[in-house]
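Form predicted on its own, single chain, as structure tokens, below.
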Amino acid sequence: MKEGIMMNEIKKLQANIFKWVILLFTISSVLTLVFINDPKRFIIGLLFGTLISALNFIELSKTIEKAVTMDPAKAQLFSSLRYFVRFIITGVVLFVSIKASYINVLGTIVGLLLIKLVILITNLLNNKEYYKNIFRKEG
């Protein structure tokens, strides 16, 4: 039953990242038609560079959870195997994005970079003990 609980928590905090990260992909592919002169690149490798960051975190999911049925130390091989595969994935994109004239590689990195940039901002945004810990005075 806490398992279920749990489960649905996590599809939970995927959706809601998930939906952060869609909301940054417009903003970012507005700003581009607004100040860059040839955005259509930029954009397409935005694009590439986000849906393959998505499939990555999916990815990363789904080892987490099998990585957590196994004994610790097959799941340590399981896992490290795992991130060098998407480790690979990620340099392949990079560099289709660099052979391909039609890819901006600037809009794959931004978009590599979109989910971890969410992760980061909703985190410290929920967490408003951080902040008052470093804005009060000890001693």
Given for the second form:
Amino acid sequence: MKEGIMMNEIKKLQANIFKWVILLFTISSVLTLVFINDPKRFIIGLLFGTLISALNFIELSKTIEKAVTMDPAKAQLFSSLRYFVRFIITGVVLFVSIKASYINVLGTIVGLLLIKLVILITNLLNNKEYYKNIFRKEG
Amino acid sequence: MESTNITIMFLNWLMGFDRKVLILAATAIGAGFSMIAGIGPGIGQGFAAGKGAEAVANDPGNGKQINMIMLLGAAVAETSGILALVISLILLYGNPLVKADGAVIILMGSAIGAGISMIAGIGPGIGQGYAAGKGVEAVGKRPEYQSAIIRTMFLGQAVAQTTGIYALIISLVLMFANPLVGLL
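Could you switch over to the form predicted in complex with its partner chain, since the one displayed so far is the form predicted on its own?
Starting with the chain above, the whole complex follows.
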């Protein structure tokens, strides 16, 4: 029972992050359409990068779910090894984007970093109290 | 006397090669150096995972929060690895220095320097992973302060990323807007 609730919470967190990623993806696609001459190649790159980083994020979550049930020393090695697998995947994705003429590699780079941006935005800028504290006069 | 100086002998030998060959060789060294930064997130994520496993072993009831914090923290910790890959692949497939004008030795140095600059990515990688690990540890001890801990962790991670971004900027400047070539 407890296991089920735990899975649901993580799924919910992932869904929330992916919602934001889709929002940012749409915004950057629209901006691309307005400001860039050859938007198709950039948007394909953006989509490619975003999809791969989303898959990597799911893979990371699976790694962590497994790692926390291990012995600490084993968990350390296991998640480091899994990181290098994702690192290689990212490398291949960038390589393909550079080689393929129909993909703009800048779009792929932005797509790959989108999810990190979403995590920082949703966790740092979501509290109104924080801004109130900045503007509040001392004393 | 001069011919016995090993540095001068090396430089003379180096200048015997074609200009493009030298820049390409330097680019290869730079691309390799840049990839060293990939170690950072590996160590950092490993540390975070170790702390997570420890925290869950101490208090299995908190597994949900610990998993969530680790997932977010580790995802952010990966960023420097991606940036290192980007610079390394730009050096390999789109190095603008190959076609640049200027003294060959400066262009060579810039190609190697652009790669070496990215080694700084080890720092944010390890640091962010460390922050994620400590965040996990803190939530394991005090689950009621989860939101405050998450916020502090991400603030720290965002600040830790800045040195990695500086390295990226210097690396890009060396490749695309090298000010040293114009000084001659």
